[in-house]
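Only one chain is given next, in structure tokens, and it is the form predicted on its own.
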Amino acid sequence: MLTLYDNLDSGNGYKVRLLLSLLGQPYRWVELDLERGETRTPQFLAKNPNGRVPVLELEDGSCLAESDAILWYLAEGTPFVPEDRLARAQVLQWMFFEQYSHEPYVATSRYILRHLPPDHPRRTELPQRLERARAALEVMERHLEWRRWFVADRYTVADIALYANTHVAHEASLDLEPWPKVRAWLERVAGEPRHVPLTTRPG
């Protein structure tokens, strides 16, 4: 059975339980505690050395690390990784961009928030991050504006991806108001069949 190394609060363990509830795909679920520093024990380090979680581990003992490379795999021959050319790669270029554009602001500045107490000096990183984070909102509204899903007109690991950290970003004192197309995208989202909620603890 598949085992998922993971934090309830993560917005990148998120990805990969909503995923694998939609691919009804049952699995082992291992929380870690953060703050308690279990990412950094010599047993966690040996499956991932970067300390972070997300890590899938395979029913080989294979462990593989970084959250949109494990919806990748795991999507793969699903429908949720279209099989045309280009449509792959557009998918690709919405997960980078989550990861490159949208989670470094987004996440993190939830991050700040709800983890460090309010004079910890990394409360100053606030202003620059949101600001990126509203400019990667807007991309993503502009995108919308004619279409209902990422790619393909089709619910993709590019939505999940997407979606993870969007649909908490109120947590990051992001107000949504400004973007109707994407709060309508989260809404539809959220409507799909077996979808599950960031905080439904697995099992």
The other form holds:
Protein chains: 2
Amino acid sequence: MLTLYDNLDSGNGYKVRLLLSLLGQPYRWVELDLERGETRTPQFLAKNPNGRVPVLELEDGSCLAESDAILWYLAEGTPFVPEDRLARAQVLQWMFFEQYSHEPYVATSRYILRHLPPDHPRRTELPQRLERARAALEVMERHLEWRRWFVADRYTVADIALYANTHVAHEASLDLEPWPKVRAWLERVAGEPRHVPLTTRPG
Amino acid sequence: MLTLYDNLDSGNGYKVRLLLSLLGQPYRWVELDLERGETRTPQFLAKNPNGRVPVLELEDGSCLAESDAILWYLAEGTPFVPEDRLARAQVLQWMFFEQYSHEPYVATSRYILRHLPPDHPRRTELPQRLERARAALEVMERHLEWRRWFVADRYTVADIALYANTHVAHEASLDLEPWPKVRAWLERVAGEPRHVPLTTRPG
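With the form predicted on its own done, generate the form predicted in complex with another copy of the chain in the same format.
The complete assembly is shown below, putting the previous chain first.
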């Protein structure tokens, strides 16, 4: 059976939990406490030298890190990754956009606001991170202006990757009111069969 | 013919130029001046709403952004992307590592040092960015301890993605002396047939 090393509050981990639910794939779930350093132990660093969740452990003990690489691994050969060569690369384009231009701003702002005390020095990062978060949401809004899904006119891992942290943007103090296409797309994702919310503890 | 919108000093653009050279694939090269705002014009934003190079334009006018997605598009079906399902996902794992944990530290430090004046406020970002750059190099060193290439015991787009900014780390004030396996791997990449240096102007 697959094992997912994860943290319930992680948007990156939620991507994998959501896809596993959509695929109806059973798995073992191991929650790590980031604040207690459980991703920095020698045992965990042997699974991911970069010391981050999520990590997917396969039945033979091989480990795979990076949420969007895990999505690709699980979804290749299913309807969640298109077969067309350009569409596949476009899915990856939006996943790299997510990791480079979205996650460090939306998800990191959410982390700072939820997990660090009000007088923590990292609070000074918020104005710049939130400005870039708004720029990422603006890029998404323009792309969705005449599209229902990010790529190939259907629900793919690109949508899953972007949904995970966008749907909790309010917890990063971002009001999605200026981006109606993004809001309609969030509802579309949440309305898909076998959808599970971020806070659903697996198993 | 393919068209690459790019900037000669861009490590992300260099990834694509290097792969196109390795594949022996001819292309048209269009250089944009980032400082003159040429990636922020309406014409360019129509090609990539995120306003970044590189962008690959296909013969039918479709555009693809994000350097690592472009690598995947060009390399699927060639020896630079493995066929095995897990190895493919491992290639993506290292490409996402590169974009999330390496490029914002190695490449952005290099950019700040080369392109911003000595009294620019962004210079204050350098200590933290360089610390994280060293952490990324340490992860690479550990992975290369008993491997010649990042994935599947051969030269793949994961190596290309990581090589592009690592081989100019000295221009980000990073001395690679503490990471001998990384240095040996850089030499291995540079010794491959059809290799081209970052500064080679295409065409």
